[in-house]
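First comes one chain, alone, set out as structure tokens in the form predicted on its own.
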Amino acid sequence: MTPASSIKSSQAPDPEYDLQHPLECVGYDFGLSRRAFVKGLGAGLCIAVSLPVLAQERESGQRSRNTFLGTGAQNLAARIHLGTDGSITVMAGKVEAGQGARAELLQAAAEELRVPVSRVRMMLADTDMVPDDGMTAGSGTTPRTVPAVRRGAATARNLLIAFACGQWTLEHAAVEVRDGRVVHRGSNRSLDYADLARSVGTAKLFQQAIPADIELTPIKEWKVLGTSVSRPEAHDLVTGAHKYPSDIARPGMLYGKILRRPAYDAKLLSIDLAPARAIPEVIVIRDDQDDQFVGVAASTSFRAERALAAISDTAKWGTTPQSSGPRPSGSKPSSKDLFDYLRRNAEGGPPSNPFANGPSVAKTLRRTYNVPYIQHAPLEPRAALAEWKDGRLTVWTGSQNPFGVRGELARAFHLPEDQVRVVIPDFGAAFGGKHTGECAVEAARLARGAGKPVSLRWTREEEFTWAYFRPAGVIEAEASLDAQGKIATWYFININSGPNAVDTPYSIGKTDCRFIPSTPPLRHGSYRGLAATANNFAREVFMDELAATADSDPLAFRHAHLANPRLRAVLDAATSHFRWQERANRKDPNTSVGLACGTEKGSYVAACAEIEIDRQQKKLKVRNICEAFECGAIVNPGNLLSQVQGATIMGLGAALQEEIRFENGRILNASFGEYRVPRLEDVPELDIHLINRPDLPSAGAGETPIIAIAPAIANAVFRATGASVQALPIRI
């Protein structure tokens, strides 16, 4: 990335131009200060809340950040504020991008803090103000930092409980703490957190770690967690009050626009600038160390569109054999070639099958399956809004990971990372494919050369085309039967889209399960689910194929190789709520059912499908889904079925429609007119069941239930058809 110094613009920064009011800005006030944050909350006492020491932490007492788990809370972090006038507010570097996070993290502090949802406030996200908590990624919020904020709760709780006994003089056995306050139960005096707020007497002590063993409240005591809270913001979401980052403005704020390449190979060779300087009221900025990078800023997004049209008009292109985007140089597959291309270029080749011609099988079975690369399609495309003032940059922006971000755009412009500030409102979905800044070190760019704020946002064709893919790959699967039919060994590579459930979850004597990278065509990433998605379907087809080369119904075929109860009990669920062998013997030529199970990120999940065929004109519909989920003790059934529910609908998605279609370096399909997802006419009857467990602890639920249902509905294609289905989406 080219030094923020090396970048220039068309035209001077305005020399008038300066903000001289950091707070005002147009219908909310994003750009909060410390000392504003501090006076907004009013006089109080911050909690610090540690984790325990990471073994990666160095002598020197500097932890090295890890990305995806952060570094939690440390002493001079607060994780809870308590105002002298009774406000409680929470801190946490989790995000909120629709799948619930702010209502269940205020819950949490909830139920150990005694108090109702409504007392407590939460700030998610900015990286000046709250805690690294790590990415809001793989399922992590509910078993990691859910527990961090219950522990910093607790403190909180445990403080105004020795608090009110020193007031007192009593032993801790005397009092309780209902609805936020602690109360004497012989004369029922009483104090609350406001009353700890203003003690200045116990300020040291709120600079103490979180002792190693505090107790949190056991979950059959749960009052708060548990029940079904609905998102906080859900009244700004429903009457458009809420700002989106493509809402955020600040005072003197301009609109840009980036010159793209029309292809990933293209390289710019010359450009007219003067069409769009000939504008009123835009910028054109040029970096001089990267020529490539050409983009506009203007008083209106029409007229940043009217500029870049501009000049795009005269840009003149060529093709560099090394390209700096997506493509590797060389070999250019299109999507026709995707797979062959891809098994080509694996890292060392495919491995041989070990147990290949061993004793005692029966009868062995060889698949491949392959999986395209598909879109994550968020509601609201990339968008960012940059700041520069002092020599300091803030950034508004929709990210799963603000101190990722942080430190791309300190690294982009040779900052220190305190020197970035990263503010993530609640934002329009991600489902994996926001972990990267790419358009806030755009907007950064675009704003350093105007010298004022600048928006970016990011057209639905820039987001299918520059945003990074769900993995493409290609699973080769054998396995051999033995003379009873069991499976005896099992061998099983996935090729580019990754390691996550890439072991099988069924008891097999010899296994051979390994992820073997590849060179990927287009750029890649987290997806919902992970390379979860393409194992499990892969594993599911695979073992309906062994099923039937064994002579044996698919359940009880998978029942004979299942130890784990877990996941045992969700099939059972499922294949019960679903009347399976009820379905499973109907004589309808025109109808089929299938089922799937799979495991991952410590849930467990399985799903039965009913399907019509039309085998004449090709069509394939799904008209009954059913599903069960297990992820140990539900915090919030409401927002779970949502979960579930959202990850079902999307799952159809990648089952029977969803594909990147590319060639010569383009997207072709880079519009929801030609790469469609699925539509309320799509959706199936939705049969959810959610298997609480209050015996275990909580694992999260924003992926795993998405890994069964390209499966199931594979699973049925091959009853009805007896036709192996080896590759997404579904073709009849």
Second form
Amino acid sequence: MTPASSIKSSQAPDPEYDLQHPLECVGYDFGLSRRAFVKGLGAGLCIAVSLPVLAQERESGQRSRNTFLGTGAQNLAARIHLGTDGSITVMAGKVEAGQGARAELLQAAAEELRVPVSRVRMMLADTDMVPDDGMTAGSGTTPRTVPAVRRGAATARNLLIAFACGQWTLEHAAVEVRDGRVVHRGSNRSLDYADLARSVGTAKLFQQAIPADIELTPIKEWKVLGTSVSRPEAHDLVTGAHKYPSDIARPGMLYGKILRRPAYDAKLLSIDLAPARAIPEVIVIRDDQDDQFVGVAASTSFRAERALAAISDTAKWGTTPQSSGPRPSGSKPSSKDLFDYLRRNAEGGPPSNPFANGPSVAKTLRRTYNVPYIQHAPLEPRAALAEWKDGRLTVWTGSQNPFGVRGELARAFHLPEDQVRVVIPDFGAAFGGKHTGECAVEAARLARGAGKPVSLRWTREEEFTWAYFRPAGVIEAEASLDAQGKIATWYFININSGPNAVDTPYSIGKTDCRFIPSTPPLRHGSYRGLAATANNFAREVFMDELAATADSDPLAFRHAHLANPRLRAVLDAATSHFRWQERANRKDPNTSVGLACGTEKGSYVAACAEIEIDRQQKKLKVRNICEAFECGAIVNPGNLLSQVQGATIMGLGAALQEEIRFENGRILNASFGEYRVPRLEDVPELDIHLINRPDLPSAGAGETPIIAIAPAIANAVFRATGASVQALPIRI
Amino acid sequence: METRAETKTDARITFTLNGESRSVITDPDRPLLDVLREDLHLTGTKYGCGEGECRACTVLLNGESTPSCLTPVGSVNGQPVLTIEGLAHGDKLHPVQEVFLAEGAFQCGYCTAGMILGVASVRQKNPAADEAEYRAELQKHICRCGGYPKYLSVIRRLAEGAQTEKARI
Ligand code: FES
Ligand code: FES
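Could I see the form predicted in complex with the partner chain next, after the form predicted on its own?
Following is the full complex, with the preceding chain placed first.
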């Protein structure tokens, strides 16, 4: 175990962890011999190559902050464009995938510019046009990009004031900006942003850097921020007019398909391409440098599918030999023996509990929790349209990482980055599942081979198989209780799924909380809340078991260990709205309640769940969830509510249904028929309470509301059955 | 209007699309979804699974909510098909679209067109439909963003509206 690969409890969880840990890009390289760049992961079923740069970074423990955080706007012109016609365009490198970034950023700009939101056009995620604001990940838009946009807008407003005062030779105090105009109170003269745009010196002024310390509108004076501004793209969503990445078309465009390996470790030995070439309007694409790549492009996707089917039947497959790199111990696992495998391959082996032989304690408890691979399954599978023109490549795609995808494309095709343009239309969701650009790279390969623009839309099965997964994990927990029933020592090890929220938020004397990487058999990556889903599940379930061991009520037991006032506040809000005591005392053998809380990425959540159990049928139904959530000053209450509702429902899927099954390098449930995601009838009564803290800076909210759901339900099961839940999805 | 060149397996298929007669010459086995999106450039109908599970591809075929991914274009010959693009009358949104808009019932919106058409089909068949009838339709649709609470508000509003309407009569 290297120092970089474990996070000690004394260290704060690293918000940029998303980048260094689980992102395994496919390391395409079409300029040099592929082999020269291939670094075998030696990771069982894992995709054969990993991005060399990333692999090296992981080895040396370095991290590339730039990709995650971006460089931001180099000057004011990169952030805001004022048209002489009065138009205002604000540019940001974030993407809209349903989480409401577009509306929030619009509010940020309108607030500081002092204009109605309808006056501002928000341009997002076109690498030729917008500043690099980093990835749209880690709940970063609210705490980082909203302030960045506000600083730009406030700078522009100050320039408008300075411009007007210069024209009128007045003091700044004599004017005010409202409704997009600077007005002199005494004379009622006014000037607006179009006047500023027309003024000779403005272009030069916009070349200046945005001052980091520019004064922003205090939260208590917010007029636009803090309100439920509706989504600017709403009309196009209900008329079907909005163009998602899979809807974009270019003149002369073809539809692409890629030959997929029948199993992760399969190797193409031979294939007869003649049957596809015989079909009219079909182009077959091979790559001299990569004998494993076969693609087709055709005038319709139906024709492309037919062509692919015609040649897939002729393909002969072998198995890739184990490549170099760390050799996993034991044979490749299936989902059935996954957890043993992860434990066996934990780097340096699972460490032992340093408190095990400490002074004698009243009671100890040890548990192991297993969390499976699951899929993000965004409703729009990966899609990309690639077009080459005069050596320059443009790709429209759905990704959370526009500049990262540009970098991937540039590396793959040995182009300077300015020869690649990545455009991200608002797309059909991601949940941490679209950080990479594999579909973009594939579309670009097809387009280069076909000599025409090619649209590649992954099928649901491809998305389930070739996208990455939320990491599976094993969590070892051991704690001791003192004579007063308080936790004396706490040992908590997450193997494989990640360090997010691995530290306990409870006040405990001695703790050892760590993440230990393993050798993942599947390609894994980010997820909504990432490992906080696994860590908070295990911790909160373990807390209930400890409470029972201490003969204490779960709520009282948490209170006894909870100093953090923000976490306490959400716990108290959720339990009082839920009427926890009353419902917990009810004696109905088929009904039960559970609670859980947690914190991650600067926001706080607590949930209570009421479930109904059918012991005979071994079925459980969640009847009610009451969740309290706090993320500082609320930027857009309506959108926040949607995010909390959405995360709660996604959490229900992970708690009760979702699990990737695999065997022999194949995913066994790569369809919505076999991988059930929540539907309307699965949705319980939801009672959500958003706690506004205008005295605190705003934190992001797309992820954390998910982390209390599974443990609250599991704790309700434990309360009803007395049998502890030690795995997700929950089975009774 | 006609599209595409004729080949051996191609056939001429004529149907009423959003109130207008359209002809395509194409392989009748192609999914209606593909023909709408690729030949007729109506991309409001979405692909989500191709297996009838998600209903992002919903169209109204003879007024029935139908997954266009599983519907061979040859089978719609002579029948009326309505897609999301045909629901509004010019600038005037369909009442169901109005309610979705008013409730802000979408996150990524990728499922929304299918949901709207599903709800519209229930309402067209029974203007006095109650919540249970709407729920039965929405149960077929997946919203992976978990936007169901908003969709519930939509159908409750429609069902209540129908009740008030009934009470008035
Ligand atoms: S795409 Fe037709 S049901 Fe999913
Ligand atoms: S809004 Fe994204 S799938 Fe429903």
